[in-house]
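Consider the single chain below, provided in structure tokens and representing the form predicted on its own.
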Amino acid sequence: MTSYHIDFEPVGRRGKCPADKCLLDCAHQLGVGILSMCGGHGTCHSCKVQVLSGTVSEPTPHEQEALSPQELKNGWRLACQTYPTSDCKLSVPPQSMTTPQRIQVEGLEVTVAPDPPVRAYQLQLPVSSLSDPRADSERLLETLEQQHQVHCSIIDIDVLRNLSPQLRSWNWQAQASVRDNEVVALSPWSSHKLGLAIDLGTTKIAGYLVDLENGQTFAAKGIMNPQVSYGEDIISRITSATKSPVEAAQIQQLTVTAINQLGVDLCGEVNAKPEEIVEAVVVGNTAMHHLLLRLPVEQLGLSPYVPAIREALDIKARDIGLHIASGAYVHLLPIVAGFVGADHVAMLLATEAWQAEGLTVAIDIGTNTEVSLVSDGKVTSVSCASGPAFEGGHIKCGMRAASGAIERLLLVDDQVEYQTVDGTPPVGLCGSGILDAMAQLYLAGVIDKDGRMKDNHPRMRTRQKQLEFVLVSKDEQDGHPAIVITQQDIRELQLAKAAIRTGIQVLLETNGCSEEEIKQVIIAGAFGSYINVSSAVTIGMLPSLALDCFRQVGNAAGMGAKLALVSRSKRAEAQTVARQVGYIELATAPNFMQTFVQATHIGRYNRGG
């Protein structure tokens, strides 16, 4: 049998396959997750793929039914009904693919040249005599100027207190990392010169372990950020912060322990110690930050919702009880405003897009969403307090995105299609489930304008005198609870994406922009990476532009603090940043009531009403 090599990109998966195989069934063969709600029978179109090189066969009705001929001209295909021809390099689009695989997408490297604050030096250092009794400190100092010219006058207090037993025990041969003037760390020749770049978001936390030489990710991980049990909204957390000390306390080090695991599994992953962390770089909305540092919160949650500080910091690691190198850093991104943190500075950062030409949009969306407007060089941002329901929380039968979440949903007639995280049976709705869910009711006419669900259609009922929308019944589940979604869980979607709505009309209007001049709107965070872009457009979430505007970029956030983490000169930008962004109290915007009302209709924004 005839095979051929296939390169699916931007996952970096690549193989042989037979040329019996369609191209949905070589991803899978390769472990490239695609999605397919129909069961590849070219029905459903969610499994676009770009031919980038190579033959393939010839479109078949199906895909002349769902593609365009320009599209089709581009080298767009529906992998299941694709057979390659030739050795083929696809692309797989992000709406494509499964939420495994988007998440594999966002840890896509940014490239920088590697410029760290924290540099490694290797030592053999004079063993101590009679005839040379200079001090152990002394000794170190002088043998980095000697042997690589660098001068340092400061040894950590904690790096001095295990100096000497440590040089007779290493028989006087050290690896000594210093930062600016100071020598931050000791440790053998072959340890790692590591740093640790931190997401610090409202619902999750981000951790990434890099190699500070060449800037590789070594191993990054995801948690749930346990100040949860503390209201899964930032006000919430900040009355309680603001109670007592003892509270405040108790929030921070909730904190502190979850990202000192974060780095011991981290580290686990590639055989090294969480001492051999030598710089740690964190970001955050403005009150994860202030809780962190253990600010005061109090003005954060009272208008004018004042930051106590804006600027970048560097911070001793073990001032705030993180468990890495003796004497390492930890810096902090500067803040833009009240509800416009270091990560929203990151996610700019990461994309360029505070650069970029054309009117813009960044959006990064979480519990808490940032919005920025790029126009002619000028940056203006929001901060929209879109609440926990596109992660799954206050929906029913809502759930986070793992294994058995329905995460792409398709209403055809009376059948519900679906695909779920790892393709196991359904448990839940996770974010993209659920959007997709909203868009689809509503094009089908199950629910109006205003969220009004209809009782007009087959899988309709009432329970507990409330509307509800069968997606999976008890009979479909073996016997287990229906999937559904209810009347409650339509107004609770309508006020999340009226919230993201609200803040990008705000920042068009205030700029004297219509929608129709966007050029590019640029999704990142977690959820945004995952989310169907269509779907979002069709509820009035984005804007109603052509897909190809959209760009989604994953936890760019994440991206930019590792890039503060290899990089001053990213670090400097990233003031550069800050201090050009202006940002806008949303509250205070004119006819914002008018806006938000207007912006909870489903479909299209219209300014008019």
The other form holds:
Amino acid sequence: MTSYHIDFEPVGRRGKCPADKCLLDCAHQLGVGILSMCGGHGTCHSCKVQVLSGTVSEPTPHEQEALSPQELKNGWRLACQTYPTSDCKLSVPPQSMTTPQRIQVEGLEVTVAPDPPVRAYQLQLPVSSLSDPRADSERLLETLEQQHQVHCSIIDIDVLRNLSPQLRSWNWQAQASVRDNEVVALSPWSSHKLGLAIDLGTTKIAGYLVDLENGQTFAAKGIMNPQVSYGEDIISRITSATKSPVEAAQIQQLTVTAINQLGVDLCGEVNAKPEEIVEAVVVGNTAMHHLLLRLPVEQLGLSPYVPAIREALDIKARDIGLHIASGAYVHLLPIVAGFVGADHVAMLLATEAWQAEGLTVAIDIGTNTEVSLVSDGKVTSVSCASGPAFEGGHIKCGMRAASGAIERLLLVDDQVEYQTVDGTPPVGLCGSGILDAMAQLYLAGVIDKDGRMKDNHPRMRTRQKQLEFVLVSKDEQDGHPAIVITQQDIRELQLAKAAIRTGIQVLLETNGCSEEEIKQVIIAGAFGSYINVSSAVTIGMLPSLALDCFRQVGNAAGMGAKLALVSRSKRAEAQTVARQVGYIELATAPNFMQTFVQATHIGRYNRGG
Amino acid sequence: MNKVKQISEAIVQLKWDEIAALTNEALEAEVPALEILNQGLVPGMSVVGTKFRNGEIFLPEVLLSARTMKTALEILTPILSQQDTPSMGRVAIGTVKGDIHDIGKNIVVSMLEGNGFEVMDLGIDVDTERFVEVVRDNNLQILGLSALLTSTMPMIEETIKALEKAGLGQKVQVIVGGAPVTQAYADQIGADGYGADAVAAVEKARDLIAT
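Next, report the structure of the form predicted together with the partner chain; the form predicted on its own has already been given.
What follows is the whole complex; the chain from before opens it.
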């Protein structure tokens, strides 16, 4: 097989790639994070790159549709559609990179009495001698028993492999980390007793370094999930992983490498080493969970969408390539269903929503939105395909919440007031800004309840036979392209908000409840924390309730992971939650279609015509 | 305004509660049923299609227009069938194996019915064998295959292959659609047509039958 030398700029990654690999696959092979929202199908146009030198295959119909003749002439191509035919040098523009973005790690702090699954004991072992020739393992276990009344019968094989030299070099003093009746780590006296909690999201990964003894968080950090380069949504990832075992292995490898780096970074902040982490907890949606564990995912993408396992799991961290103390375990919280995962369980655990008194809605908004309704101690959940619109996908000027994204927006007479992420000049709209724009245009009568734009505002104009509202004009930002909301954007948003509202509505109807009876709505997740709730209520995405009924709780899944990390009783509680939560397959719910069509209307949800 | 024009307007204006009366009035005024269909209803639906295409109207309005159309057709069909006027065409449609999503498919069904097609709705999660059986046992012009997920999209191709294997490739024309499906995919798997949306699907069905 012929291969070519491909050079990706400005990141400066280069290497040999086989001629039968498209540029996107070359990028992935070389570890260059190019966005691929559709998973390489040529439909999302997010993987635009410019060919600076060298020759490539002819443009495909997808590219002719996505790129103007001028762009094609200038070497712009879709990486997923283009194959090298010689050595090439490419430029990857920032908007095609899976660059660092604002990632929320904060969430409400819930305190729990630490009751960690791993405890550390300081040991002073008797020196081996001719008169005390016990094996080092016996010496260790018997000292634990004598000095701490802790009975252990197993020593992890990797601990055993290092036991003898370590005891001697540490002068017979050591700290043993014990989990149930197993010694999972041995370290010098007074080492850190660290735990790692990971919220493995489809788009983002949040990590927390926690003191196992007092439950205190030492450090927190969020990164992008590098799997984004295998597709934006869960289904694309599942499809990629199903293609071949090699691809599934690459996805797993990419994920665990990112988590390992996150662990190194977090430890760096407190001058610790990843080997001092003696327990980890991972929560994630079912697909993330299965991909991390290399469990089969094909059946997740096909009706009836069943997981391989629902129960909580304890496995050796090394079995999935996680670089923490070699004998340590990683605990995975239980799952509810194929599309309601451990992250939702963790959220219900952290917010205590599952035991709420009054009628409660708990919702985590994302590309996939999970909703639970708690009614008289009964918990019912659904998963809604809300799509990428609120993450900026399929929206003309949409983007993620990176620098320059308009995150808040207000229409004052004919002027648009806005606030951007990091306060930098505006370049596009992120989810919360998009939501505000829709609500503001509706309130101003620029769009009606059917979602139709009206040419009744000085900021309205027609481009390519389509009405659009100019939020920031070319003149208002020094000649940079105008930021607009188009009629088509409004249609995308109507679909997204209808999906979410339909989920809430089906839960209410299934439980014989009505909107007015809801006592509280808990909104979790990054998007949910940044939104202006009143905008979401205005367009009818969320129930029409007094604003003080809403609680924006931040990354509650991450908080749930932390609770499960430091508390054995919370782990047990998570099992109870997962078993107790019922699941409704939204698409098969009675009146699903009528409800959905009705929910596309903007404004307060109204069952009748 | 003449009666036929009024009927056309009623479709565009979504006057589902007035269409029956208007249709009956036109028949009483001895406007031929075929003229009501071809000069009134069909042009009305075509306007609805254009408005949907350019974003002027959305799903609820499209469904309402289909309902309005269907109400008129229910009055006209008995007369048209007496006159031996054939239906627009016979279509079977379903969501492929592994997929249970049917909003899009249901909208296509409504639009097809609204446009005078006879539609067999096979539902969701339909086995390829069932599609083959239906094509073999019925005199159909069009088979519609829908998938919402990238993970179930390959079942569209499987179904087309199964039809060919059963020697039914020439018996029916296949139109494919659904969120992840594209024209390029349709071409690649050898489908006869692609419907980007419900309006396009109806137009495609009409074109394929005409040729």
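Note that the structure is predicted; figures quoted are calculated from it, not measured. Residue numbers count along the first chain shown, from 1. Between two forms, the rigid core is the largest collection of C-alphas that superpose within 1.5 Å.
Novice: I want to check E585: does it shift between the two forms by 2 Å or more at the Cα, with the core superposed?
Specialist: No; E585 is a residue whose C-alpha shifts by less than 2 Å between the two forms when the cores are overlaid.
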